[in-house]
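Just the one chain here, the form predicted on its own, laid out as structure tokens.
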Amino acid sequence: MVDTPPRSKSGLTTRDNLTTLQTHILAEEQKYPEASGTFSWILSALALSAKVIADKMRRARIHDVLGSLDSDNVQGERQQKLDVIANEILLRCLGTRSGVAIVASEEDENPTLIQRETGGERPYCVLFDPLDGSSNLDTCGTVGTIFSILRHDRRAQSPEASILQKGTEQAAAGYMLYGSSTVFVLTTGTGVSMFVLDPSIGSFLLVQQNVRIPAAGKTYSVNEGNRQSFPQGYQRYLDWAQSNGYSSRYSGAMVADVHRILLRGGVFLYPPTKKSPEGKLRQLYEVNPMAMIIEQAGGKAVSGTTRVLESQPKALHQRIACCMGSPDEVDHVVRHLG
């Protein structure tokens, strides 16, 4: 006889039990007897940040926090009011966790060395883009938060030196998507898990474990307004894709575009341009964490023809070109770059 779990009147079995993000983190921690719980506390702080930011998004128009400020960030980009609010929320949530040595934000010129009166280990660095796609805010478009967690190198001579690590060194990466629902996608190097916030109970619930990206998908995501300044290889790829029935989907937010590709398949492109020959997206805050997620889901991520996660960053706010998504679709792009 097959051992079948008991089934309730609703048709659910005990294998369908609800799992919160916190429960998932604790269950993963139990696999490592040497774990101190520090890493779990950091993920808990990021989940708290996501809840607070999601709440600010829902009330943004009512509380008049849409629109831009009269200031630019370190990238020379005009800051949105919610950029600053989200950045402050993340800094405040992470600043209370004893396991955090350094925090670095896309919005700030320099990383912050966390210093508290009490001692204790501070073995991790947390990097983040507080609000990816913030130009979408005024039109109620989708935005997100991207984060990367690195192990702190105590031998480093400065906070900057400690975080200039290859993407292969990431201990974890993830993103929060603020759209029709609030989604938290996480990898700690053993696959990808997806959670959705249930606002009625204030918890992120596991909705899919071991997320796998489709091997192919006839969709590409790129800002075609810059097409004339793309290198010829990318233009050849777009000619090929359009002649082979591919569809274009581009939202102006990397998180939203990559999330769709993660679930449906396709490829996300941000090529170099004449204006930004190194690329536009930030390697440490955006490209590395998203590349780790895509690879953990079975996809590929390259910069030119080189694996993104093998690229050594040389500056805190270094920009990089990227292509990531379904393995077959990334191969199609690379084939046209030769």
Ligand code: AHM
Second form
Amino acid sequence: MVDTPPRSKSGLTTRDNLTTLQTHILAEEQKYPEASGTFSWILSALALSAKVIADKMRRARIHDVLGSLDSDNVQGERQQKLDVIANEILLRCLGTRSGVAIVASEEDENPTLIQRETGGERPYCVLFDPLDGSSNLDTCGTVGTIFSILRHDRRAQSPEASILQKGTEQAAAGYMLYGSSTVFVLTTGTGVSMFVLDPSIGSFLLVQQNVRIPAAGKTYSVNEGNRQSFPQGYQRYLDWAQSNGYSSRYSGAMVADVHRILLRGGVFLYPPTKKSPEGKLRQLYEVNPMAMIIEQAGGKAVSGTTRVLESQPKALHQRIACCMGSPDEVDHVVRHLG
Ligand code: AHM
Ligand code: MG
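If the structure you just shared is the form predicted on its own, then what does the corresponding form predicted in complex with the ligand look like?
Okay, now the whole complex, with that chain kicking things off.
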């Protein structure tokens, strides 16, 4: 007979212990006696940023901060007002944490060196896309924040040289999704955990540990408007998927599309196009962190036929083609590329 714990009036069982993101990180750190607590400080800065960004977005129309600025970012893309606001929030939250040596953002041309040395601690580099999919904002669409945490290479000649590390070197990665609820998904290399913001208490609560991506799922997520400029292999894959009963889902925000695939299965693609022959998405702060999450959940992430995380980045804002999701679905794409 199954031992069912008694239910309280609220419907919670005695097994439903409340775990916040902060508690979770502290518990993880206790498994490693050499851990200094630095990591926990960085993640609490990211959680604080997420709460502030989520709040700003909710009031964006009222406070007249929707729409674009008259400026482009370093990659020639028109900046939304909230791109700049989210970037500043992350810089302000992370800038005061002692374990952060370097921050690098999609919105800034160069990485910011915060501290060269931090005593005996091992400092980290934090890379982020402050507001992924920001063109969705004007229509109340879903957007997110993506981050990657790397160990600082003290021997590197410059901040940029320190962060040009393969995705396999990431110490942690994650994203925040600002949708019907605010979600924080995190991996530190031992599986994937998912937290949801409880706005009434202002804390991210653990809702699922060891998230596993379904092995398959008949959904592809790609901008089909670009189809004619994809390499032939991707067009062959789309023909195959469409004649095998696949559905298409694409929101224009990678975080939202990959989050759905993480939970439901399927595949997300941003192939090379004639306009962006290397792909559109940025390797260091978009594709690598999402690829780490997907792999840690049991999925696959490739660029062409190469594992994303093994690809050596050459520049901070380097772009890379990508395909990630359920392992069987990534295999279906790859077998059409040959
Ligand atoms: P952004 O970081 O400037 O918002 O751009 C990244 C976004 C991804 O979230 C999304 O998958 C992709 O760009 C959408 O691009 P497209 O409109 O070309 O399909
Ligand atoms: Mg982005």
